[in-house]
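Next comes just one chain, in structure tokens: the form predicted on its own.
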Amino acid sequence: MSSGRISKLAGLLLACATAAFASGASAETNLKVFVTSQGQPAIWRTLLDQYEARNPGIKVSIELGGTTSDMQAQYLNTVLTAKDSSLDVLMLDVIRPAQFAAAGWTSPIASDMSSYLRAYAEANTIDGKVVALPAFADSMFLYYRKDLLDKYGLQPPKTWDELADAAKKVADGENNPNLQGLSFQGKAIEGAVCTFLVPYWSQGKVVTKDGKLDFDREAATKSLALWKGFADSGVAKKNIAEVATDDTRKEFQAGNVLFAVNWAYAWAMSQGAESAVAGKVGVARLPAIKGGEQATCLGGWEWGVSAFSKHQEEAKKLVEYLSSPEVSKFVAINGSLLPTYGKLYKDADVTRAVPWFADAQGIVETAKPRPVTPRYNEVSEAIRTTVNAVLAGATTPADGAAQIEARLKRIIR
């Protein structure tokens, strides 16, 4: 063979190899998933590694968000307003799907929602379209020191008055100045919205009805006065206005709190090797206002697909996996994240890992959603900033209730 023909053949082979390499490289799809930093990202990383192993050619990276729902929403608002395509899949607080869909920031997903808990099927279906799929369920619970209640012959309180009485009895007996009776979210974060709503709902009141404002100022005053009273009486610490969700978790886990209002994620951490209260924790339904009904706030997180992702089908396939029964069971066992499928609350593997989940389904199914509106950010700000101001002593419960009502009248018409 002549040197010229050899040279041409070598050139042809090199061109084919280059094309094959380019084709192989282009076949790999890189997806980026936004995950809240409080959503136990290590667990999701494990699941994404499993997904990559099952789906050659797909690589998934995680981008962590802020430490609160509000910080995460602010960041995503900036990214999505700019139509940035860098994020493909979004972990969203349960209050966000309606807002993000209205803004055109998420893509519809063709999915049968009948197998999910009804609250999450409804939260993720907007105007007949599925706009996100459930990641995990949640609601607020009352964590308590079982060892201390047993020591003083006390039962988990059914009313907030009973809680205050129990806190005083234990405080008198323990004589420990570092032991708080109650910790809850008083900082101006999303958790403070639930702080306000729980005793407000307990009085049989709602914020909206049929899309219109139905605010009860007297009930709102009573709700704000309840929380301020805990701080003033010493049941909660004086600077409760500075306490965020994970502050409550850390203080309870350190053994410095008798009762704590928190979400399900706190359970796994309270049972960890670094916890001072492992094996000493009980979980119950939140108490009621005297004469009222026990109520709790619906939480949870959802998976949305960014409308600006360049990999729509791949992102939707990933979201379907992340919202599957297999994944819901895994995160329940390994992260104490509540399942979005009813059957898993009785699953032997789940209840062996997290025994109190067997009694949690009824609480989650009766948890109340925060007002569903595309202007939820404004509703949230009106409530949480006022709750914080009352707890900080900047305004009174009566004036705070009037301020919330006035602001909501301008938002919800």
The other form holds:
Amino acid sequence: MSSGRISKLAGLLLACATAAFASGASAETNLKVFVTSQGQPAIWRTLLDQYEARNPGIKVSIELGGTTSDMQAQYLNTVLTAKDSSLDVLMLDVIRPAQFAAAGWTSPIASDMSSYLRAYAEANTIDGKVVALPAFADSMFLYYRKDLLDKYGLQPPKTWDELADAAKKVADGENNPNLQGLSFQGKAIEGAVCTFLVPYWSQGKVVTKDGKLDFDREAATKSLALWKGFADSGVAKKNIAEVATDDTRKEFQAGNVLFAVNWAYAWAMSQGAESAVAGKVGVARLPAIKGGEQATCLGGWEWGVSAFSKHQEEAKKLVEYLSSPEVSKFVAINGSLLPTYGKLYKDADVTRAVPWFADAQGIVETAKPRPVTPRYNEVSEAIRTTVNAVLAGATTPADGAAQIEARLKRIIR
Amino acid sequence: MTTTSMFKSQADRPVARRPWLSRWSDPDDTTLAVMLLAPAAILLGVMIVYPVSRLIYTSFLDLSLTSGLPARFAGLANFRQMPDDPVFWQATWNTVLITLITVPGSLVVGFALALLANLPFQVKWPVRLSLLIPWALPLSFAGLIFGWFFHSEYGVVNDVLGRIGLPRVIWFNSPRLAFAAICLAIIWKASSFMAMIILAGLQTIPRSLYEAADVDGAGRMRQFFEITLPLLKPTIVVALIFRTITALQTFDIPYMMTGGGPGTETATLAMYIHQNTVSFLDLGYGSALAVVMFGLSMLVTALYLRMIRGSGAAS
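Next, give the form predicted in complex with its partner chain, keeping in mind that what was shown is the form predicted on its own.
Following is the full complex, with the preceding chain placed first.
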């Protein structure tokens, strides 16, 4: 008798559980967001948790991949060429929306771009269509050890020559063999494209004009010679051709670097508990070639909706949230990622967390975009492998400049 | 339907009227042959014939996903682009060089390892296991490991050099040193494969031959050249075919160790194909490059097969 009652009860429970499971499964939409593993996924996870709490029935998971921008692109190229629907939302380097839109991999989003910084409104609008929304802004900055510059009575350098002099002065005084004067990206990664372009632009030159190649070989030689000179004179370390973006960040954070060329994300970590230089870091505009202007490279990441996603509406709604002023402010405070909205640069909460953001808007707004072309990957490869070869000493700056020109001529006609 | 008509038709066409089940359970010779060959033929068709035909077809197309244009027949345009492409020549030359260095290299090292493992050890498994490990390790892991070995600051190679008072070397700054490091990694990885095949061959040689040679007073060297080497020839040729083809397809180890750097100095043909298809999305040119590599592999295989046939006729 009692066993009969128990089995009845169990049956009832089972029925309830099945019903609950079935209804839960049918009402829930699962979205998958691709985030580069260098893009501080933990911060985005916090935001996605909030989004899930506010939007019952939506579950968002993160897929990580690609330690560098180019590795990430290789992965996404494979997934999207196969028209794979497993990814709904894609975090894209600022150089990608044009390529992805040309390949038909992202869905257009109906959105008003006027409130974003102009550079990002432009980078994400292709042929009058909005193809992605900004995640965060970025440009390259000069990080420096404020404590060491103060100790030797130095100001942040305005030209690369001044930087070399300051590095020598500090190196002579400190007598620390582990202290590098300058760290920058010499490995054949996407960052090396900016390494090349910063001093090139500083001489007032452009790579493309009205979609046509307008390459100045002399300025290119000077740019490559500048970086090679830093390695040869001991301002940068001899194996600079092995250094990627996050190596620069780690070595600066460990207290082994006086000046570093890096993006905004390095700030938050340099002030963290694991940093040897917390409170000793200053950030300034990148120096100029003597007689030139101070130029920097426009960075930043965007959110695109995969054209193959089966949840277009939900994905677009999520992307609009991830690109909102609320989120931009949150990642500025918690991850030192530059805001995509002008008004946030003077926001009291933001400047309390990252004081130098107050002066950063002008730098981001004048930062130059890398050449915009659907064949950007080939442009990038031609430049970064040559930068790497020159820094390794396998090619001279003059030969390197000629190689870049020859290869760009085949790509941009 | 009447019984008579049924009998009549069966007499006219006995085979066609047999129930289908009996055709399967008791097939005639032709049906049996088709049935036995079908799985292999279907598998070959799906896995080899279709992809290769598709590859050759694509190599004649102007098909770049970045252009936003539909595929267009381009004749030999993709192939005509190659002679003017410096990276193509560099990558092809590197591939040939890797093959010329690492195939004999891994044969010699693998042979030595096999002879060592064939010695009458009391406990055999530690030797066998250490032979097996490099082969069992995924190629990309091997590349990553050797990449760290040769890293100028954190690598064990420079650490050892420093400790014994030699100057530290920035291996990946120099095209030659980077290339040498890659070849070393490939030889390490491939030797265990060679050693295992050769070891298997060594164990088929009857001991009685060596005992007879001992009685006749032949020395160890004489035994090696007169007995071991000739009897191993077929085994070695098979091992060389496999090794040469994988050497021509070298990708993982240089990709993980140097990424083709410095510049494009250590890029291989397989890496360049990958770059053109996966990074540049130029499927037409990438396919044309792959057709060239396919042709190269076929050529080498044909040469080896000729070698086997030659040796077969001689013996």
